[in-house]
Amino acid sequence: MNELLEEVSLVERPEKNKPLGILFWVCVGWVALNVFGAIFANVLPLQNPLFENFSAVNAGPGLHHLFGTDDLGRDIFSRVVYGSRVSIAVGVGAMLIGFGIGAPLGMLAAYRRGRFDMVLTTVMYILLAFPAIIATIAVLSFWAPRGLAKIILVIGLASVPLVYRVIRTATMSIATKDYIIAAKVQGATDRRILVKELLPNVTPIGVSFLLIGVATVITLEGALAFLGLSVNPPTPSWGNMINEARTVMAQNPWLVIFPSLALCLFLLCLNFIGDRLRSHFDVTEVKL
């Protein structure tokens, strides 16, 4: 019986991996550089991002201030590096919460089906019907005092329904494959099928969506900063730096150019990496 099942079983594997390309690795390097700067900003030879030097207000880029200074004399380069901490922490932290809750529920619902799937999917679609950004703004507006942990938690919980839908859809397309049915016939436990068979095939889709989700959440943090709902000044983030620059951008365009450039490049790289990984790990059924 085992030999017969092995002959007819199907496995998921790439028919032909698409090359990642040099641009992919350039993007990976840029993302890694930003993450490195965010983690080790305290030990890097950077100026204090909160130090106000009133003798160098609105100075242009130069040797002592690579990106210039803002209207309070604070070093823009240092604030961009330190600001990546908040933006990246919000993006990664929120999506880890979303995946930590939504991904297991999505896999279980797609695999179990029946009433469990129907009830859970109905609840998630009801939550999806209400705009997540509106819910996030409403909660953060009334949940004072705000802090980084609260922002991460609120956005993370708001992302659960979307993560659930993506992972559930991906799992459903795999759960009916012949090799899953063969594993059930052989007496494999549900836990083994979920961990050994479904999870490895759902992971590439999940990783791709995770990266794109991080980029989306970072954009959301920037939007919240414009509404005064992100971290409180003078703590820098890319979003609130751009927001603070609105009043002085005519006198000092560098104050908005460099944070915007850092934000855009990071988001572009994340989206490109996620899209290229999705294409690279695109799988098809292949007979053994």
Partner chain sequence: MLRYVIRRLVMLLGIVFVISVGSFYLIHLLPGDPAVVILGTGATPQNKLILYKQLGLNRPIYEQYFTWIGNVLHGNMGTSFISQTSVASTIRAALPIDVELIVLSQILAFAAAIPLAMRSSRRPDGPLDRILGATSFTLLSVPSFIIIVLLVLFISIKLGIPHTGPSSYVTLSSDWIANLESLALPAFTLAIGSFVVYYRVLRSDLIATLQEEFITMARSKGISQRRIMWRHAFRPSSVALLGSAGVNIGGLLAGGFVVQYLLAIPGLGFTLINAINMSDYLLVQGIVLVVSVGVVLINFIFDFIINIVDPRISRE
The other form holds:
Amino acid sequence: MNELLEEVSLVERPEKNKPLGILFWVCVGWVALNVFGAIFANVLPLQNPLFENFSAVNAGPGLHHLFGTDDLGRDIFSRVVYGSRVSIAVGVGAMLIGFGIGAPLGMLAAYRRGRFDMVLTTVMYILLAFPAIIATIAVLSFWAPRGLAKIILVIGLASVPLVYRVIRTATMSIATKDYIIAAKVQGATDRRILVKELLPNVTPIGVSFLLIGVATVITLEGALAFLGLSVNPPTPSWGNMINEARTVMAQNPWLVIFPSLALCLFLLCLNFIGDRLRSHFDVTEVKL
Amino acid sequence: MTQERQPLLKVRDLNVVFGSRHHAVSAVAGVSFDIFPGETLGLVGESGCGKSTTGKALMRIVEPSSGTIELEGVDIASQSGRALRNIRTHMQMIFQDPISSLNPRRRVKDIVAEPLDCWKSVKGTERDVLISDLLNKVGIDPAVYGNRYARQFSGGQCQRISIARSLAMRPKLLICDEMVSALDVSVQAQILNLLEDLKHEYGLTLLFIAHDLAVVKNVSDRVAVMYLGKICEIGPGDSLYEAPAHPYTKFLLGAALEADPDSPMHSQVLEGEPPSPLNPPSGCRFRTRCPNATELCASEEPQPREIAPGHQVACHFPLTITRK
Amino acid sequence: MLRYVIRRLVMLLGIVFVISVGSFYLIHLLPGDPAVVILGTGATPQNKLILYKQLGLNRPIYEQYFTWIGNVLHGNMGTSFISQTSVASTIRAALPIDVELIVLSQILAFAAAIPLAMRSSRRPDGPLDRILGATSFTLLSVPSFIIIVLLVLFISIKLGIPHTGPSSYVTLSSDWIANLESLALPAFTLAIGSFVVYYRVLRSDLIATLQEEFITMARSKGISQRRIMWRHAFRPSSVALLGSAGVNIGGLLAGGFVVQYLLAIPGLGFTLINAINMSDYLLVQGIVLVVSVGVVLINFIFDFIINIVDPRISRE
Amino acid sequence: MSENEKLLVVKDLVTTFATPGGPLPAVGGVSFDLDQNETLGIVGESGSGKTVLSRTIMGLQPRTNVTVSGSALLNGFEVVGASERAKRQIWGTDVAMVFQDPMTSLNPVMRIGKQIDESLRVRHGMSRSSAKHRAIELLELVGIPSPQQRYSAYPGQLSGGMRQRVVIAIALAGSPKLLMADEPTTGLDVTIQAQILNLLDELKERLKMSVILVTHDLGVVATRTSRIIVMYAGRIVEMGTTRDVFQDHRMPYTRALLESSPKVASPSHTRLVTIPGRPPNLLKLAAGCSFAPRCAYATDRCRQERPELQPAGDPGHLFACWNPLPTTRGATPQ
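After the form predicted on its own, can we look at the form predicted in complex with the partner chain?
To see the whole picture, the full complex is given below, headed by that same chain.
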């Protein structure tokens, strides 16, 4: 069908890009709101997430406590907002490390090819074969003491081979295009080609993968929290809030439901934005 | 001072080998030719014959494994770094796929200005005037289309933009690699005429690579025919088409379709398909499909020899030439 | 084909070697005295001495490795200083549970994903495709630990259905019905995650394949729709599916700990978490090695299957 | 000849795609017919609707976002509006198709022998061994060397020309009465193209088929068809015997098409006749003649009123133009 359509209407090449749609902007808004909350949690008129109000233990959602309180009387709404800090910090921080190292290497390897590419790619593929989750857990569990920075660093480094592979594949599909050869022929330097020709075309792929990567890392952080390998209580994170609430969820299901909802909505929005960008920029499926 | 014209481009014994030692494919095997200033040399052959690779090797887009490529006496094959980048601006190339030869995320003006910006040779308003002028020359209104992105254009328009870009540095030699084969006939005619006009206006020398015999004849002064990595015949277009000396050229011309119901049907069709370049036949590479092949063709490779002024053929038994 | 398999086998051995070195030196990458890390809190001077002797920690580091790998190849991964049991036997007891869980979940996931993807790809953007698209996309964003928690919350606690709650694992050999009941919840949870991936990958590939000219060609032969889907569209569309299945199954082996931990299913993941909590270094090391090699093997096997399914790949 | 002896009768066929930009009339009302054992050429540039037309005649248009109206009576079977199930009965036996690109029209993960004998076994109920036997015969028929071994090859192991022969073998498996060849030689080299065209000619005579040759290349149809249809913007603009279309064309577009392609016989540097502008956007078709904006002879009438096909003297020669070129027949009466 597409081929036939191209045949009949190729006159003025139609914009292939689908419009982004309202839902996309709703998701962007939601993500922005979460990030805003995470950054300005201190400044916002929120209750202290660590304050144990024993006069209001296990309260349901209401006016005073929007999402209710937990078994120690702590305000769940403010804990959810504060909890987003850890998730977002880990997700964004780890991906920044991953992209900071993996993306330039991937682009360079795909553009330069030759021995540089061969050696680097072999190393990365071996690292990729090593299950990143297991390695992360093993390192985090024996590398005391735990802390946010260490978690970000370990997950970030573990994501480098994956980012490298995605960016390298994406760059290679672009680097063989005639316009790259044309730029070379006009006497453009390698740096100019990387910045002016390759980067603008790799960026959309990179951004959509980055967003989906952030979502994946946040999920991983949640899993680590369940194992007690994320930040230490009482600092709230979405993961450890859900984990702590499990024991009392029969009595107070809100304790589980609100942080779960916050986590899932945030992940959903990230995935949706990433997915929409991918189809908008006509990027072929890049597998995670 | 000699009376004889000096060639603009002198290619001697060009070889391009792809792949590793065990799977070596010699895509171009000892190709030599000259291109004189102001002329158009057509390079024609079937897919896989190495014509495109030859064009790319001249620009060092693929690395030649041996041979010399002299542009006005300077050997391109031995240049590197900035010198190579510099010498490349004297030669430009237009590609087969008009759409993929333009960066979809850049504006038309910037694409055409790219060579100037690379060298920072022309700046400011002078640059803008030059770009507008180039776009006008190829029939694209710079005021209307200059700020559009390349992805919004059709194949024919993209090819016009490519031509404008290639002319920005005032190259001496333009290599056109199947530049009209992706276009419809009506658009193809527009582009071919445009190319002819610009050739005169800019005093260009062209290497025109294509598989379409009629198109090649139309644009070329001289034509070279390639088969399996080698040039089998080279000569002035009109005489080569009228009286081909190499059996392969004759078959190729015989297979060409004419839009004329009275033209003869293909009575003599070349049988079989070209052998694999991984394992080319000994001696003459065409001998496995040639009706005139003998023992000699298998044992000894025919060297190019002149059968008429400027008309060379690499065949032990060239077809008899009947001249008017 | 044979050349390709041999090349991949050599690569596999190389990767396994690197993994074994990685697992072995994990301890040296960590700061502090290895003996303290290994023995954890129970590091008496006497134990330390035994350990030093057993592992040869005072000998050159490469000799330590060869001693260790030699033992591992003989099925001896050492004896845990915490539980005083052989690491190999602990792993042997736990591994079958993982295998069973993975097999069950994959059967469920494929059984749902393949027919549904075939249905929805026949009418892209049709009602079924839209519903499944939205559902799968939402499920994609729900981590397995939340699914488990919510399932336990609603099924076990609210509805009070027995046998599906935590800590009810029964071995396959003792009572297979009870075993299946106890694995139903974790297998279902893992199946959801796999289903989402498989459905989405297969659907988009099938849609692309169905637009190919060879499908029109098959239609023009006058053969039935069912035959076109199964004989012509499914196989060329299944390369990405198999690739993601390889990655996903490896991921289940490596990342199955969440579900196992939450439901107290004593598989490798559960054992791993316990070992981490007990600071049982040797057991962690053993599990890391086994799981890593397992993941690599799974990827290798799936690569091999992909090559059989699509002869284009090995030719390239 | 009466209508029921015609192999194919097409009347007012319209194919419209539903696109995000609105309805797109890829084929906008086409009528013609085809005799038994005749070779008809359909010529047009990309965007002329020739490929969509050929698929619609077979009922092979995409199944979603397409509406078809009019009639296409193929060997007595009404294709338009027929269910997929009903059309399966004519596919392969009444009509078969040879596709443009042999790289994409063969299933890359299925052995070529299986692709040939599939319809023999499924449709004609042949046994495994007799189907294989027949498939090898077909491979031999289309000139594939060592067909026994080729039977179990994958398409990727064959060259483009060989693949196109395999596609033809598949099409011939059900002994069709009409062979629809859509740009059968476009991706092939000239020498291979000549081989394939000769093969099609030979098979047509041998198997008493009719052939519709869809192409953008006038050279392909010049010597191998008895009649030609010229399409522009989804409509027939001229139709007649091959000789009429080439030598006595009345529609300016036909002439422009003929003269804009370079000829081997004309000398180097011959200036080509060009058609200014580009083919129209089918989403924004104007009221008058679609070719008017590019036509040197266009008048106000051309821009406002669409010309219908009208007879041009010679039997079967029709053209759609208000200001036709003068006929050359008067000058040299036969």
